[in-house]
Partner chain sequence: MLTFATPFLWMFGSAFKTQGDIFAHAYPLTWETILPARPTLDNFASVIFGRGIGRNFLNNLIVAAAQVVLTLTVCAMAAYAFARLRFPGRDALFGLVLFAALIPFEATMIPLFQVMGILDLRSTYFALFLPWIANPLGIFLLRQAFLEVPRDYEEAAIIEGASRLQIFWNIVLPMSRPALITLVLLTFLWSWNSYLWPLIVMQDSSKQVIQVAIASFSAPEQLPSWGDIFAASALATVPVLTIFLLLQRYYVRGVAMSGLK
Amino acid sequence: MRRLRDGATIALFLTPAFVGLGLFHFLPIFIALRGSLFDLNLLVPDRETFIGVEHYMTMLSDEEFRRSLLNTVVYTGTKLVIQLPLSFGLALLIETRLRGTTLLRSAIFAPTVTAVAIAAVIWGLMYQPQAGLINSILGAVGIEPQSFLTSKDQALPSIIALGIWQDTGLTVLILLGGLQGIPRDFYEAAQLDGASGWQAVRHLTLPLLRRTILFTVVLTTIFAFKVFAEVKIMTEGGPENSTLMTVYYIYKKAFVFLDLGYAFALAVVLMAILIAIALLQGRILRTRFEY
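That one chain, whose sequence was just given, in the form predicted alone:
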């Protein structure tokens, strides 16, 4: 009887979570899967025509979709290559608890709590070719003004810089939590064995931090694939589609061109790509170390 009562209590507490997951996660996925098989117009959602996998076939010859996917992969890969080592180094620095690290911690975490839209507007002003802060600094050291957001070669790196600036604080926070979870006894034993600081990081910290690193890599990848506000506010995908990202392309198809069925199909493919990448990352970074 007591076991039955405990089970009912657990079910009572879990029900809101399952209802939330069902309504806000699984139901939208089901709607997108179904909608991707129909020809839907946003202005007349009741008038739908079943077309099977036609949207998915169209995607194969959609150059804009391929360009948006390539830009998103470049954006994500660059963020992983730069942001993760940078975050790991900053987390190690904060963990040393030297004088000044409190100020450093505040400086790192402040961008994370800044709204993306506000950050995009501020960075857009800083990138202004004529009166922007960055060009003023470059001019002071004798470098010609740069076009940044109006150049097809510089626009994407400019948006990547904003993304790294804003998201580094979150990855530092996660890695710092992982570092603080490693028992200090391990480091004391390594020190007694004569291990240097670098050897301790390489042979102790990195292997034991692998699960945290995996979580950080997956989270960073998902956030990077969802990039939208920066592109909408700063470039709207231009110039010449050089900053066109997949989520922004889905938005354009749904709300600008009103092709809701095709937007659903794009969203389904994006979800499948993210699941495949997450599984691959989990396989590559899996570890047998436990502590």
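Rigid core here is just the name for the largest C-alpha set that superposes within 1.5 Å across the two forms. Since this is a predicted model, take the numbers as computed values, not measurements. Numbering follows the first chain given and starts at 1. Compared with the form predicted together with its partner chain:
Relative to the superposed rigid core, residue 63 undergoes a CA displacement smaller than 2 Å between these two forms.
With a cut-off of 2 Å and the rigid core superposed, residue 142 has a Cα displacement that reaches or exceeds the cut-off between these two forms. Once the rigid core is used as the reference frame, the Cα position of residue 44 differs between these two forms by 2 Å or more.
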Given for the second form:
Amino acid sequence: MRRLRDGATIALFLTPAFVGLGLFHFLPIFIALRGSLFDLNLLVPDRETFIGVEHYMTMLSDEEFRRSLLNTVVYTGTKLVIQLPLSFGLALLIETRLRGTTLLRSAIFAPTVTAVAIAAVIWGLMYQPQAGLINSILGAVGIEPQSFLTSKDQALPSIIALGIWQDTGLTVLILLGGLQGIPRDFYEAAQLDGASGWQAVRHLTLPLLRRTILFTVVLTTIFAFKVFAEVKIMTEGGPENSTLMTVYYIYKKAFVFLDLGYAFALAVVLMAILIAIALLQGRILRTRFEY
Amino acid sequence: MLTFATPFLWMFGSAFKTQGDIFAHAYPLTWETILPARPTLDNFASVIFGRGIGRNFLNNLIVAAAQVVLTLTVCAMAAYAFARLRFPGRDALFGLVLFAALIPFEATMIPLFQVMGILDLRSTYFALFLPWIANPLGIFLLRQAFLEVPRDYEEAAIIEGASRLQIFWNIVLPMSRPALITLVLLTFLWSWNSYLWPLIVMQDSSKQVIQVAIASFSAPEQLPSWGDIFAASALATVPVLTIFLLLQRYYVRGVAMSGLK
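Since we've got the form predicted alone here, give me the form predicted together with its partner chain too.
Once more the chain from above appears, this time first in line as the rest of the complex follows.
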């Protein structure tokens, strides 16, 4: 009797979740995989012409797509190189629990809970050449006004700076979690052995934190690959495609050029890239909770 | 610390300045560049009554409330089945949930837009929250919490003749309150801050969320009304900052567990 009722309970409890997952997570994958093999246009929704892997071939010689991938990789790499050491330093600083670190903590975390669209709008104004805040600050230390988002050399770094401002709190949080997992005794032992603070960090903290750091790298990479709102709101990919990123390119192909089939193919490629990175994350996650 | 806080100070400070004051004190840098010398509420009146941003704000509240309640219900039910009930194929089904967690929304947004077309839900409130309520990370998070509830309680309840539903409602849920609060907070933040999906699926501007509305009136081709932008952005940011400051420890917990912001 109980078993029978359990069967009904299980069905009742799992159905909503799996209807949702099926419709909104798995069905889109099939639509994308299938649609990527067709010539589809949002303007003529009834027309579908099977074209096989033509979209994927087009992609190989698509300069804009290549540019978007390159920009995304540069964005991701630069962000990692700056954000991770910065986050590690801040996490160590917060871990010391000196006076003022509580306030520092809140200040670092506030950007991570702010909407990326709002952040992009406000930073867009901060970067304004004439009335923007950043040129005012630069002016106060004697630096000439810069053009930032309208310069093809400065636009990408400007977007990277915003990304670091917004996501550092997140990586600090994850690193803090790792730091707090390291037993105090280890440090006391190191101190008894006469290790300096820097030596303790170098030979104790860093090796023990290896998994957490790896997890942070993967997470930051996935986040960076998804960058969109900044590009849409601040530069629309310009100037001269210098900030054209992959997700924005997919969006543009689908909703500006209405080339749905090609957008599906691009989405499939992005999905493959991100799932590959995420699987790596899964491997790390599985071992992450061990110590 | 100043680097992280300055954009907020500038945004909140300038929200209370007149358009003239914003530009008059932009350069060179003085304290008036950041803080309002003659505070005014004109910008707030302008965005609320002129641009109807109150309506967008309300839309966010409606969508976030629906999303939080439904996400919690759907995820808690599935998580309970995965954590507490035995049935054939359980591990395979849970594997599917984990796989779904790996699928990036940015890669499925275009086909998801098609799905919403098939379901005839585009430009409805449902389109804004329905796709996210079966949240794989939510199921994962709650399953972990439910696994930690001691089995003894459940066995005692079974002997007393309690049904599975009663155990779920009266024992497992109350004992998992911290995880539930964590999921509420993450879901609220995620819902409130979303931009890309509403931008795609919502064509009806009266039902649009506040982030898209603000971005659209700050677009380069629009006449720059910086005061409006600052005031609207301040309005959109206050709820998340308040809730975050109140529930900071649950946020920390959620991020540490799932890496989800």
